[in-house]
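What follows is one chain in structure tokens, specifically the form predicted alone.
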Amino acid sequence: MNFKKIYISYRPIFLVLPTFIFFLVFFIIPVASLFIIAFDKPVTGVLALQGEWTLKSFLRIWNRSLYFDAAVMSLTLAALVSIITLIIGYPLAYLIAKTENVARNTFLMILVLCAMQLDMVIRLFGLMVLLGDNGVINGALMYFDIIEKPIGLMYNKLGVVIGLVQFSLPFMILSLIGIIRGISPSVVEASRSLGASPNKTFWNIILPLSMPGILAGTLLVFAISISSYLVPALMGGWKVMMMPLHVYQQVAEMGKWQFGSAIAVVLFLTSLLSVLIYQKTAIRIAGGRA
């Protein structure tokens, strides 16, 4: 048997096989297990399958407004963070993409990537030092008599949004850089030569051609934000209840694996449905460019 010929004939399969195995073992199987456990009979402290299939866990979620409010909160904050990161990240991504000086471009990229080199917990504790009641911002405002008492920058929705934006902003910028860099300068020059102002060129040419990057960036940020546990736990102080916090409470604190799995399934399906709706809408608005 000629293994070399077999390898050449099935090279694409051999190249994809390691990634497929990793994806199967560490994503598909855990998610499938989660779905199965969610439909199992709820028994506190028991993870093993009981084999008694029921919708009791999902009915409990449906009948209690607490979890509906958490789902709405998760969707709202994730959408808000996606918009904010796009507004903040697009100008910097455009500057990096259009900067031809190698040293300057490298410096800007280091600014974007340096935050990703630190562990998330360290970054959030740094934000807590900055935003706390006795933190740098409140201390400076009270020192200059701008405020009389500390303003709430943490343990509320504002703190969660700031934490999520700080965490996900590099992902938005990196998603946009390649797309903006791929826009041909000749298209922009043709627009300007036909009498379009810089503003019209941006809104009518550059921004529409950036839609693939905008779609990829916003979807990535949305997925990161809606599934984040650490940010609402630390920056929200467990006062801003998002779906991942409920999953943690039910599984880690109360040992209700079936109910926690049901909440995780609802979160997964909600996120997936939101992404599909957004993708269809964005493609229609962009005229198929996204």
The other form holds:
Amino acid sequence: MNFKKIYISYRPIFLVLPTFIFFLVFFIIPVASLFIIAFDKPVTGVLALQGEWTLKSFLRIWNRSLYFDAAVMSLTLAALVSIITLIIGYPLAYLIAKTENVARNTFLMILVLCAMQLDMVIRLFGLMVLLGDNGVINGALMYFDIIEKPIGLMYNKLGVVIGLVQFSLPFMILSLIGIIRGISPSVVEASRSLGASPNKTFWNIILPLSMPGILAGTLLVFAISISSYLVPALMGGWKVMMMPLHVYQQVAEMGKWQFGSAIAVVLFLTSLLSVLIYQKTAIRIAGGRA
Amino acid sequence: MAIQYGHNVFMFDLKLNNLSKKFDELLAVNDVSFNINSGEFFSVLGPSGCGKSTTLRMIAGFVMPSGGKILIGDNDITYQAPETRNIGFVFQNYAIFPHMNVFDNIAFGLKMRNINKNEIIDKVKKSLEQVNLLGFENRYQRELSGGEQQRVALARVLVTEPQILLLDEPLSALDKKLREEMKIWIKELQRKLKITTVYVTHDQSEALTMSDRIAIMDKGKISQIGTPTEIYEKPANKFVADFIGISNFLPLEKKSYSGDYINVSFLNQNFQLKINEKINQEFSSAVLRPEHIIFNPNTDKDICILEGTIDIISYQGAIIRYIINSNEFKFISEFSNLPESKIFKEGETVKFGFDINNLVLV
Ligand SMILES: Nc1ncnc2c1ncn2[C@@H]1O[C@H](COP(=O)(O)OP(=O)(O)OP(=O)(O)O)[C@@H](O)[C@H]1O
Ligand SMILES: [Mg+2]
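Mind giving me the form predicted together with its partner chain, seeing as the form predicted alone was just shown?
Whole complex next, starting from this chain.
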């Protein structure tokens, strides 16, 4: 009856309304369309909805080991990248979190963030200059006669992993910094004073208390890696067939919208399922407190 | 239900020799020395930022001294890692491990000492009994009140039978009533265990009620070390007199020495004060405690008699505080609120005085 009254009693809804509309238009609707198209009759070159529902596309995915292999490849590489990124990122995040000097801390943060400011493609070109057969590393190794022929650092799984790690490292570091910084110094001192060496303190106190950051970071990196198209395309040279490459191939090169969407749906569900399983297990291991 | 720990058998005294700590330009702890006897309850008392925590943290090994030595018995521990010192530290925020329940928190120190499982279970149980927390084994930090966390922190430290117990303002996060209870409880526990204890606080009532001896710290230096009585009744300098309790500082003019006496004047009155060990030769004023002021004094030769008007009355239940204005000098005086005592009114003119033998020159 009176707008102000309505506004006040439903204020939380009003506050999130713009975000909700944005989310609906630019995320839910596109993804939902993809889901719908995937169940439509596959016709090459046709994007429009025909309304002839079928599981043909999914059956084809199921019957071709090509796609199963791609799913396995995507999952293993994404998991591997998450672990490597964690191992590299944790010490860096710890260093930044424990640097109290404001100037030094800001400098380190800028280093991390500036890695994110260059476009993905440009950064990958940079990596290519470094890792290519005529690149800096191979050139140097050959110059000093350590190797005779270039070693393959790119256009294989190694290249893809290096590319994905490079891309996702800042996300890992940012997920960890806040959590590590939140660990009270007196808890660490208490552990030392109760007889734990720095090493034991790390494994018994610091690492378990970093768990929320580790969980968030690895989940984020996993999701980024499993869905990455650009990195396997450029760093893998279309030799490391992760699932997004198949989606791109079917849709952009062959115009098979329905089949491409079906692969995307499978990718999405695979990713979602593995994330859920991981989260459940991690929380169980951490005793429900992660 | 008394628990016998090793403390009763082994004796550990703690010595600080000329201990200093510099943070960049700031001399946070400046040449601090004291000896704490085995089983003693020793407090370090001082205003915020005077270097109390830094001193304590050097004893624990969390801060490396810039100079000086720390000894337990004859054992120099100055540069030993904290985990090898066998010193218990109770933090202001308790520092309970948030990812472990109460049992695992208390067992932590024992596990680090590779004690076998059955013995750990046994010791943790006894320790929980001692702090009245049986049945709390499976709780996490977020499920404990401040007082309970505080007792877990104490149990966690005591179960490892440390040589020295260090407490850094352990009561400051508790409400007033709980603080009063915990004061007595900690003191009783300490006395039972006979554990050498260093207690840091900025609350003088805590230090005065709990301690065997107190060190008063000011700007990184020790101002005075003494029993609570000595600290209150014979403050070594103006800072101590000002920091502990309430003081009227009477500005004195030095006249002359005559034998064992010194002639001074205050508010145009001359007195002769006996020189004894409590007199600081550099004195510039005399400390008069509020409770040493009396109304309508008799005219004894050692009594200084003054006249003034009551400026402010502040009724505090057990005591009544009068601010008396005499020739523009404001005296703070305190009287027990006894049934027979006369209560003055603001503006009333009164005759009052004090025994000059109660003055402390600083
Ligand atoms: N890690 C540090 N780096 C630089 N300065 C420090 C550090 N720790 C303490 N200080 C400084 O040293 C001085 C003494 O600090 P300390 O914590 O010992 O004081 P305190 O007596 O415990 O005070 P409070 O009652 O407020 O706890 C302070 O001026 C403080 O700012
Ligand atoms: Mg302090």
